[in-house]
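Only one chain is included here, represented as structure tokens and corresponding to the form predicted alone.
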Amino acid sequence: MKGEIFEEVEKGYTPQEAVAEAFRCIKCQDAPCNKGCPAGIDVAKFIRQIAQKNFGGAIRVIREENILPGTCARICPQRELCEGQCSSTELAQAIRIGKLQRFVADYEREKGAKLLGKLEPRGLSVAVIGGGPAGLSAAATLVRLGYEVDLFDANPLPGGLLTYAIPPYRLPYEVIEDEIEYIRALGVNIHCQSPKKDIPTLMERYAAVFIGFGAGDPQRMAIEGENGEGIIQGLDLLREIKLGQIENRGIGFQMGRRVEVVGGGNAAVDAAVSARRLGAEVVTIRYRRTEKEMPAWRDEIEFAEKEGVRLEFLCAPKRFLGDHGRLKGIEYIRMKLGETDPSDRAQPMPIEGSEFIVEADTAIVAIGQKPSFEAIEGAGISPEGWVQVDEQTMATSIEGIYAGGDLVNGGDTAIRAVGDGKRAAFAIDEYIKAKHGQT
């Protein structure tokens, strides 16, 4: 795979640019940007340190709360989170908090990272299942609290969707790779290609268990022709692209000239942009609601449009049309919006007699994910299939078992998963200390 096709798009700040941007901060007393960060980073403090050219101090402030600073700086929707709360918008545009965080994270990678401190060993072990952002955050926090931590991940490489599903143009593999190595250096024992563990058996060996294996299995549409040649799951395409970068090879999918993408989330947008970069001439995202209801982030949608991706709304696939098993087109039906559903979005309703056919060489289906693991026996499960937890502690209904990330929230941001893992780690610490009479 030619590296330039997926070369990182967004460029980082120089030291001079970072200091100048940090100086734009108006140093408001209530620091609403802090409240906008799901991981609890003291945003105002690290910006002040950048303004003072204390880049090492700035990254330490960030790492204390977010063990994946360079990753989250690149892929989190700052416009909706910290930057969306920035008081500087009253005077000009918001401070580019994400780019400032990326600058100090990249500065640290270049200069050499200094490990955060740890408490004395407690002589007790905790198991973490799943190596995505929630699991990595929980593991790093627990090891700093003095626990022996074994992290089990079913994939050949840890990182979950960060490693396997974020295109290189947004998140180069070497960034998440370096941050995982930092977590290893803290003392977390990462066991890859480790099959899913039996939870009751783990509880016999560990003082507590954190589950963060995510929602990595794609949802299926259950319509005619879905399993035909030329129909690709969005996560499969994104995984193959990332493996192509990691293994320095080409990818096994041919896009053809016309590509149809079904879905409205970030994975659909990423897949559409990737298809364009792989040579497809006409790439169209079709979504069953309107643009207003699209779950994809506004920044990502705008980027896709600049890349030449088309967007069509209020239509849904009815069946895939093939010739000797090979995709040739898709029959869609137009939709209208009805009453709101449980997600507080208008329910799409088919318009009878409005079917139309579109030619397609490839169809990419990206309509969401589901948990990649059977329901945890004995744990509370929501009607949608997500594990239910206490929002403050991330504790499940089973004593000693905690959960966080996409498995709990159905698919949210990496920074929220980081916050879940950290919150669970502190709750696990309190649980173990109470159970074992420690202080």
Contents of the next structure:
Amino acid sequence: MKGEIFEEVEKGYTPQEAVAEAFRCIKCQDAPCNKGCPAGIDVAKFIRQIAQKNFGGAIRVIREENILPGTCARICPQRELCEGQCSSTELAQAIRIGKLQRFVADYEREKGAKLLGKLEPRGLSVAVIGGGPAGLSAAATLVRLGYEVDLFDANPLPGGLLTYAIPPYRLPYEVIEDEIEYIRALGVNIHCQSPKKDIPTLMERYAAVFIGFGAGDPQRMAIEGENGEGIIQGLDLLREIKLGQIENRGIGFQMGRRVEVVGGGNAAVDAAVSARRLGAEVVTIRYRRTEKEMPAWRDEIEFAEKEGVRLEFLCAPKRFLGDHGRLKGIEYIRMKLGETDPSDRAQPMPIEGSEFIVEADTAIVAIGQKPSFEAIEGAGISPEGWVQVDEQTMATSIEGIYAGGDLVNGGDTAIRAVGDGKRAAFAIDEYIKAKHGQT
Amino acid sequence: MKISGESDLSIDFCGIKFKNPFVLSSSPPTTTGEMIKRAFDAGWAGAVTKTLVREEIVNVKPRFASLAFPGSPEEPKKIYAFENIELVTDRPFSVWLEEIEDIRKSYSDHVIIASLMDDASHPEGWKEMAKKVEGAGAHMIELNMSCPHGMPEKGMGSAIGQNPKLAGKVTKWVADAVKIPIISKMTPNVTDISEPARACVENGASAISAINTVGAIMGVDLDTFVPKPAVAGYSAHGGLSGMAIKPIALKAIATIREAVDIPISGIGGIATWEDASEFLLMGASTLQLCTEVMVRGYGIIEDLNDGLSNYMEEHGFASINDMVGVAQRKMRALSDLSKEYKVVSSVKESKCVKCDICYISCNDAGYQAISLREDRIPIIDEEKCTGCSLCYQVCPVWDCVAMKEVSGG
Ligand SMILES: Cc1cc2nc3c(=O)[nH]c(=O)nc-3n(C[C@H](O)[C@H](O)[C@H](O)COP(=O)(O)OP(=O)(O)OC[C@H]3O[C@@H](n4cnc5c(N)ncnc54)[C@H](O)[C@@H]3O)c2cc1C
Ligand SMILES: Cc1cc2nc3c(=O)[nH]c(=O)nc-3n(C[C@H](O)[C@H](O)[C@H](O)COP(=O)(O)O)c2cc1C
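And the form predicted in complex with the partner chain, for comparison with the form predicted alone?
What follows is the whole complex; the chain from before opens it.
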């Protein structure tokens, strides 16, 4: 890929920096950081290990719970999770848990990774559909529990949104690539370009099925001019940037001078920053609620602002204005906040007669994603279109079929997908043992 | 939700299997049987009871003092030296017997060692206690001939350990009275620790543990003029423990190992898996801890085990036994060390913070081999440099000054 505009921004710790940072930890007994981790990593323990220079032990403790340590270290919203709970926040500042995890993950990558232990083979197979963090975590856990695991993914490469969406300046492809390699080395059979839809027939060949299709389809706005030239989907742009890095080639999108980004989630923020890095002069994110309701994380928003992205609130696009089918502006309408909706955010309401027009060369639409899969025949689907599962076991209403990740939680984090996948794997193990006997 | 198994850290010590080398030393962490059980639940392989005596003990208050790194909001306080003027157990011998019996009943793969003390004119006292703890089920007996404060005034503790004849005599009494293995616990407050150790081994000790605390006075309160710790306006000298005494303990182990061929239980300043590894490499095959547990609790066993097994894996040690003594075999008399081997100091410019600390040290306590360039970067005169390494020791930066080899030997 040309230039270094997508090179990773955050630099890792040196061993000395890592030990010094870990040493700052005050070692609370009832470690609150542990409770902040959706994948259940023993954070307090791995910090202690780093403070004692036991880097090998630290990475093992992390990987035991999270099979994607280097990835999650880079992209977890730590401030909302483990670091947000840290007692040292009151003393000076929270321990940089994410950077510590990244340090040991990178350290191990350099030294050569050691494979985690596995139980005896059980002679039974489980299918995993979807190779995002949820599917990878389920597959790795199941293979360690002694199952044959076939993982099917629709894309040419596994990794889901990690591979195809999260920009390289936050998550270089090599990191996720190595972690997928590790999962292969554990024994998971990964089959790419293998979309699977007919789940019930899979049940004939497999003792159980885990599905983690994710929510990779962009939501549409259904407004005038939406299909015009110059209007792109945020996910398409991000995918092209990742492919540019993976295939080491230029980006096939032309960025205009003035770029308007519609949306308020992480995809909107990532797309906006990427547009800046691709050379756009003025990049503005317009979100229909206020900063407080933005689903994107505070750290990401702050980073975008540093990168020169402008934020405008309380306005929504009404139509795209074109000139011979080519975008030249957007008509917005101002919004005000009304009643609180079921997701606990105030509903935005249009203010009559407040329309205004903004000139734009490129519009990036990133208003959210939804599951790409219609429905699993017979499985419970929530009114919003997400697959419903038992919260403890991740079991769907169909026997033997489990689900996790964005598909069930409506789009959250990689670490939550990892936690879901792992929990489902242990529940699948219990289910199979109950059905087929212990051995 | 852990799938990986544990690695094997077990070690045979005097024919008794310890599932890992970590044992609580005779000290406050083994004040009661209930505490020992909690420690076993946490993962400790064994425990030495707080020292048992027949007489009644009353402790003074307070009985501890410590030295710590300053501690700032950025860096937690870290105790590096700990002093106590605590005596042996203040709980009745009969209660202890019941507790030892109970521990034996409830724990099948943990080792309970009874620590005993009496004076050197009471063979019957020693023998009776020894037989009783053996009867109660203790796996081994440790002879406390090393407590440096309070007890020596009564002819006990280090009053015995400092006298090889008495140490041998007491060991023999007990060794003759029981069948279980005897460990004699050494005091570092002697001129040559190999003498009492040899006397004990010759008289029936199956193992040596070293070291007990180092005689010390922690400091003086500058307003009251009373040394620390102060008890009603006066103080007494006590015993130093914690990380400050680790070098003394390592030296003791090396010396004992050279003098007698017998298992050693290493004690003194072990806080982390790194310390533990050093003790094993120096020749100890079980490890006893006190001060670090007093500061951080039984839970440290997890980090000790994990760090040790990671170290073994990284360095290709298949068992604890393979580690024992590897470093001690690299000890020589100073006069036997190579005179041809030469190193000189070198400074990595990119790391130098231009503090001139190395310059000052070399100038005022070395050989004036360092000069400062215009931009305050130190320049080494390799002709004048004698390779002493003082500059390396004082440099505040990691990885800046290095001693580079100029000719082999
Ligand atoms: C732009 C962007 C930025 C983000 N940034 C972060 C971040 O910084 N930190 C963070 O934690 N999270 C972030 N997320 C969210 C995170 O990526 C998701 O929560 C996570 O990837 C969900 O994992 P998953 O396994 O459920 O689904 P996905 O990652 O979406 O993976 C689903 C996989 O299933 C495959 N699939 C779908 N249908 C089929 C089928 N029928 N047959 C076979 N395979 C199929 C897909 O090809 C895909 O590989 C971001 C998301 C986006 C869009
Ligand atoms: C408060 C305190 C009480 C101790 N009591 C005993 C004792 O009763 N018997 C004994 O053999 N050693 C006793 N010791 C010595 C320890 O067992 C150990 O040998 C010494 O503290 C060095 O180890 P450490 O640096 O890990 O603390 C005591 C030490 C401390 C700090």
